[in-house]
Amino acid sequence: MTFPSDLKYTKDHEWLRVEGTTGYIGITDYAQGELGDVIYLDLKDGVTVNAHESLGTIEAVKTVSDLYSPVSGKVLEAHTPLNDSPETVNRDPYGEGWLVKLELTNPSEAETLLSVEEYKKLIGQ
């Protein structure tokens, strides 16, 4: 399992990569392994969310899980290429498997998220 050190993490196993005032959100390598093969995504687009609100759902062979926004903002883009190849989330959760691009309304919220070390401790790594 990999955990890039330049990302922020949540206790719900989402990650956030901040680029200026834009954030990319996905699920961690740990989360995709626990879910199993991802078969369907239902992601919100164009909506404004507060931190910890739902961005949609991820359906895998084992279960359906909610995806929560780690920060507040406006969804600029749901990663629609994943509609045709949801398995990309399993293959490349930190790269082409990103789920949502968000315009951050309060960038300082990212500082409240877990560091890679804190996230590894959370999952027992």
Contents of the next structure:
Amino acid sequence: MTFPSDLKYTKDHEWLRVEGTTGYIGITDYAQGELGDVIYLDLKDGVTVNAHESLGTIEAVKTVSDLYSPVSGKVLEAHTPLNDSPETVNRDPYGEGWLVKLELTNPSEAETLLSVEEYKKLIGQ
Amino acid sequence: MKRTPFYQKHVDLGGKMVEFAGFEMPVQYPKGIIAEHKAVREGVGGVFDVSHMGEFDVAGPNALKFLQTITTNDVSALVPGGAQYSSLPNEQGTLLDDLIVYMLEPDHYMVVVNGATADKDWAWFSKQASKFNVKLRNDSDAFALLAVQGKGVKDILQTLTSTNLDEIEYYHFTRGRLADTDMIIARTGYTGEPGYELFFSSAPEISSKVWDKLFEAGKAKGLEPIGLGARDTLRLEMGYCLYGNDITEETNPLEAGLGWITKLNKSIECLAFPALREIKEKGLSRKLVGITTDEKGAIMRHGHKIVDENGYTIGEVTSGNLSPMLNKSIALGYVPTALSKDGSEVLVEVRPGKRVKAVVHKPPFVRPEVK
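Now show me the form predicted in complex with its partner chain, since the one above was the form predicted alone.
Time for the whole complex; same chain goes first.
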């Protein structure tokens, strides 16, 4: 399992990549492994959410799981091409498998999230 | 929690271990459920550890009479070396389990039951046996059980035994030596693919040897270990019932589509037949059917409501998932008898407020060549 050091993480196993006032959100390598084969994404586009609010659901063969927003913001793009290749979330969770692009309400919120070391500790890595 | 003799093999292979039927079992290995499913359906095949299942030995002059009384199928139709799918009802006609009866020799049978129900079944067998002169023995811990399923498994297993596997017909078995181990080699399974179920000693050195020899013979050819996740999607594509989901103590075999293993005319009466005849005469109010939907992203699952156009609940999905072969959702569920015909349209609530159109489809959903 890999965990890039330039990302922020949550205890719900999402990651956040901040680029200025834009954030990309996905699920971690650990999360995709736990979920198993991802088969469908039902992501909300255009909505404004607070931190910890749902951005939609991730459906795997085994189960359905909520995706929670690590931070507050407005959804600029739900990564819809994934609906033709949902397995990308398993194959490349930090790259092409990103799920939601967010306009951050308050970029400093990212500082409250877990560092890679803290996240690895959380999952016992 | 209990462990099967193959626990360490699963862990070493990277199996994701979960609790199932009181055992720590692999739900999947690193390749994932869809890849495992396809390895069995399209590839050479796979090996499933199903040692959690229960085996009861039933012997004595009244063994046939006893089994006729407690199971729904006609045990007198069996000959030594034959196996029979059947069900275990209570006096009310609802189901305690489904099972397979193997006739070892005259007056001697092995009954294989589900792991999750093995203790309950054993108590029921013991209670009912008190009225008969039969000897019961619970061999569940003594047996390791591997299901080896797929189009290529016969050739792999044949390299490990001098028993001619071609001579074992579907739902028959033989005792033989395979992987230098005495075992029961049965042509049974839960996938719809040709395959075998191997019953042998759970002693660590023996079970470990069989596992290793299986993979020594099969790995290079593409034989894969398969977890519970793919076991479930494979059986679902065939429309096979899963006890605890599709059949329970709240369902009877007639509405579950198990009339074909409920031989109401057999010579020795089953204890549930008075109740089942009454149910049959009244007419079935609901039936278990297969359901498919073409709507993308709508995965029907256990517990989803089946509703009419006004949102009124008329039934329930009892098993559902993605069919890896069809790449759409398939399910089993109970619907009112009037809607049980092939092609009937129903609505399934896959999320609160999200209803999708689905169609009744007589299983199997895929047509492999099981026999």
